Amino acid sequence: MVSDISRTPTPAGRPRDPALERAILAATVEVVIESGFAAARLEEIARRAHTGKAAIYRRWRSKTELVIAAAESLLAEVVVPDEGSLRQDLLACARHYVSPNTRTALMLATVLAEATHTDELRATALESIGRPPTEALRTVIQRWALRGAVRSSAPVELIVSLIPAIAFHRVLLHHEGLNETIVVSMVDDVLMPALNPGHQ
């Protein structure tokens, strides 16, 4: 007898189109950002994603759970940089919210304040998008206080928040991500004095 592997013994019937789901989820990302969440229709998402809107709601619940999932998707993979100084890593850090094209700002912003008011997806939201960059930045500051590069009393929590908090702001208010020059000066101006206000 052979021994079977097969943990899940294929799904009967057509399998979803994985390509669809992509196409979909790209769709999503630009018309959200052309239009916003209000005026976003699932006709034309669907339109241009060649689909009908059946497959989507196949897929997600609702406009709002489509559009939480396109802005996921959106995200690049965090990684915690180790680049040999404090301020090295910050940079680093704080690089991940320029944005290659103000768009996954924008939408990330568009999804953050339609997920305001309904709870549970304000968690998903907070949890996938708001998450991961922070941990970051909080791991980064952790380790080089360990090495006695950050004094004790430094509130991490807050100062962790801040450059999330500063990205969202201009996009919200300026419809601009963070840019090069604020990036270093967040760093140098606002983090480092903050963390270490001998070495300035």
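Right, and the form predicted on its own of this protein, after the form predicted together with another copy of the chain?
Keep in mind that what follows is only the chain, not its partners or any molecules around it.
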């Protein structure tokens, strides 16, 4: 597979120290899970990462950017799959929302809960976390439409929004992402019939 959608580009001039950056992101995840977004303090994040606030601000312009970057660091890279069939590509897109562990789900739940009433966090989360996998799914469906595997009247925009809506609902309410059983059921029982009944 080739990744067609990249994450937020690194600001020009930011010092390159991958180990320190990983430490800051890991500390951010810990503090946000423990304290929530609003109560998370950069001083505590810097202390746990064994660095100073200046090192954080050289990399991220605000706490919002830092928290979103920390959440992104737990997620799989977004790719536009080309597995040879519409079904397999849909499965690959849906599997992006399968949380590998409780820590990831808790971090996402904290961010999403705060985003419901914080405009800056909501906009940043939608752009950095929500948009890339949604665009990947839209690209897959459009490509298979050109190949004749998607009916012209298919509700593409509704389908594109369906998987993230279910995934984020589970994260918020149950603190867990999708699992393989749910992914397969969504694709086989909902998406495939909606896009092209009978096509495999």
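Positions refer to the first chain, counted from 1. By rigid core we mean the largest C-alpha set that fits within 1.5 Å across both forms. Because the structure is a prediction, the values reported are computed rather than measured.
When the rigid core is held fixed, the Cα atom of residue 33 travels 2 angstroms or more between these two forms.
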